[in-house]
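Here you get one chain, nothing else, as structure tokens; it is the form predicted alone.
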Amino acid sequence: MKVKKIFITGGAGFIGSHICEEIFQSFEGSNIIILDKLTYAGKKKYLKNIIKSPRVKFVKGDIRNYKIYKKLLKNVDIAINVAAESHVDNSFKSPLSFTSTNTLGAHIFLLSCIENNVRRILQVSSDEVYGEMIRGKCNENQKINPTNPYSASKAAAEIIINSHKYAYKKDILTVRGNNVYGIRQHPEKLIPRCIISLIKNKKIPIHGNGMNQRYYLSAHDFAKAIVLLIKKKDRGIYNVGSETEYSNIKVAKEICKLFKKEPSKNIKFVKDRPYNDKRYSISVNKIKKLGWKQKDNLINDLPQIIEWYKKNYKIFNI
């Protein structure tokens, strides 16, 4: 199949921006168009990259808004719903702007492609609609069970979006992965949190006792898994994660280790959301049989990570 165009929603939000990069390497001959309401987790400048090139057009909007599509989806081969509110925490103090943003955002991003004859539909989705695992990994055939109402959000998307393939016979694509990680990351996630924190000599908060369990893939990594995919699968669901398990406590530890500060004195416990997770597990098997497989690693990382939070933190205004 040629890719002559593909349109991608929350394209300059910290994941959105490292998969149309990824992208813009990988369809050369491509054009992309990015749709983005640029709220505070959004920034035009994460795409600057590529946003100069005439392959690519930006465009400032809400993936609510039904009449936008009609003139960006026209001779669109591939559409990516990558926009979605994402902190848990967020979640639990305003749970219908996550409905409406995740599940009636998806849902409007669906029948516009549908109307407007988009080939394929690729809809990204979270580990988090799994629920809790505590012992054991999730396949692709595991039942979904969210927690919170993020993740809720996320799995009512993906029954909306899934039914469509039986009625409307759509080649759709459903990506669950785990935590992501990398630069441009809102300091409401845990790991810009924790240097944030300690750049600006204050403790990093860790909720509860800080043994909740999770994998963080880079978001290079997940970004490839996106073009992969693409390029080898028309339908089906597939898992995208790291194997390689961490505390939040190990996490905090690890960037104070970098900074040479001693975790004791600057790690301290908050009160823990109303409900948080012991982990989250997924297995990759599936998707690693097409060829993928992780090649970043988060300690490793960190280093780069701290380097561009330094020169950066000051954008996100806090």
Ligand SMILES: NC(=O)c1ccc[n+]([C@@H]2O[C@H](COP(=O)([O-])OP(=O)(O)OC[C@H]3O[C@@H](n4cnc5c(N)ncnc54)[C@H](O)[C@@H]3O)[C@@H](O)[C@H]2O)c1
Given for the second form:
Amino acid sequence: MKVKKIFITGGAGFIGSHICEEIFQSFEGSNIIILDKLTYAGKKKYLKNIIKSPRVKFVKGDIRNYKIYKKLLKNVDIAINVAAESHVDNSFKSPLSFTSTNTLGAHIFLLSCIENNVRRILQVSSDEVYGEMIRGKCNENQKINPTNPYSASKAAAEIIINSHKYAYKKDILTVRGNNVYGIRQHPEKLIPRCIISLIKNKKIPIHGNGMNQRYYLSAHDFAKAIVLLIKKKDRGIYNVGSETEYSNIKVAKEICKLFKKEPSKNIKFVKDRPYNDKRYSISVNKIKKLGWKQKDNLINDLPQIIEWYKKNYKIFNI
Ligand SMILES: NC(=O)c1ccc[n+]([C@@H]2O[C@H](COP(=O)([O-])OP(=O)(O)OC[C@H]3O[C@@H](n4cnc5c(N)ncnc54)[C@H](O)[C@@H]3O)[C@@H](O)[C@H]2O)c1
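Can you now output the form predicted in complex with this ligand? The one shown was the form predicted alone.
Now the complete complex, all chains and molecules, led by this one.
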């Protein structure tokens, strides 16, 4: 499929900006249209490596604004919905804003793609839609069972989007990612929170007893998976994730080690979320069969991520 125009929402966010860079390199000659509301999590400067190119057009706007799409989706071949409210803690405080952006917003994005004849549609989702997985791994056929307002809003979006592939015969892809790490991530998330706490000589706050387990994939590996999937003819659901698991406390201790700080003096345990899934775990065999493979590794990448935050933490105004 010849790709001339790609539309992406949430491109000024953490993962979105890495996906935009990967698309920019992988689809030479294509144009990229980025729609982002620039909430607290999005920054235009995350796109500084590509935004000056005549191939890139940035539009500040809301994915729920139905009127915005007609002009932006003209002759678009592929549309990718990355925009979301993404922080689980916030979803307990303001669940409706999550349903509004993540579910209603995704529905408006989808209908606009259908109306404007976009051929291929990709929804970025999360492994959290499966809910807690104490043992074993979920493959894509596992029933979804979200346990917090964030994951429920993402699961609801998936159900709506995937139901449309029957009536409209669209190429619809859904990608369920596990935790992603890298530069530009907002400090509300574990890794930057640990790093910035130590930069500011504060203790790292860890939820509960810190034993919750998570898998971490680099934003580069995640972006590469997205590019691979949009190039293939396939449709359907794909898990994308890492195969190495860390407890939250292990991540905090690794970061203390790199700062040469004693964990027992630099970590404090704080009140847990109302519900905090102990573990998620996905099988990535399906995407591996397409030729995708995790290349990066959290522990190797932490030093360069720390360097980025040392230079840039002030942009977060925290
Ligand atoms: N961060 C992770 O570990 C992770 C893991 C799996 C899946 N995901 C999914 O990946 C996507 C990106 O996550 P992230 O961590 O980069 O999020 P983020 O919060 O860092 O960025 C979200 C981006 O979306 C934009 N946005 C929010 N609401 C918008 C709206 N109404 N209209 C237009 N733009 C809006 C923000 O301005 C921001 O640029 C989300 O869909 C999330 O559910 C994230």
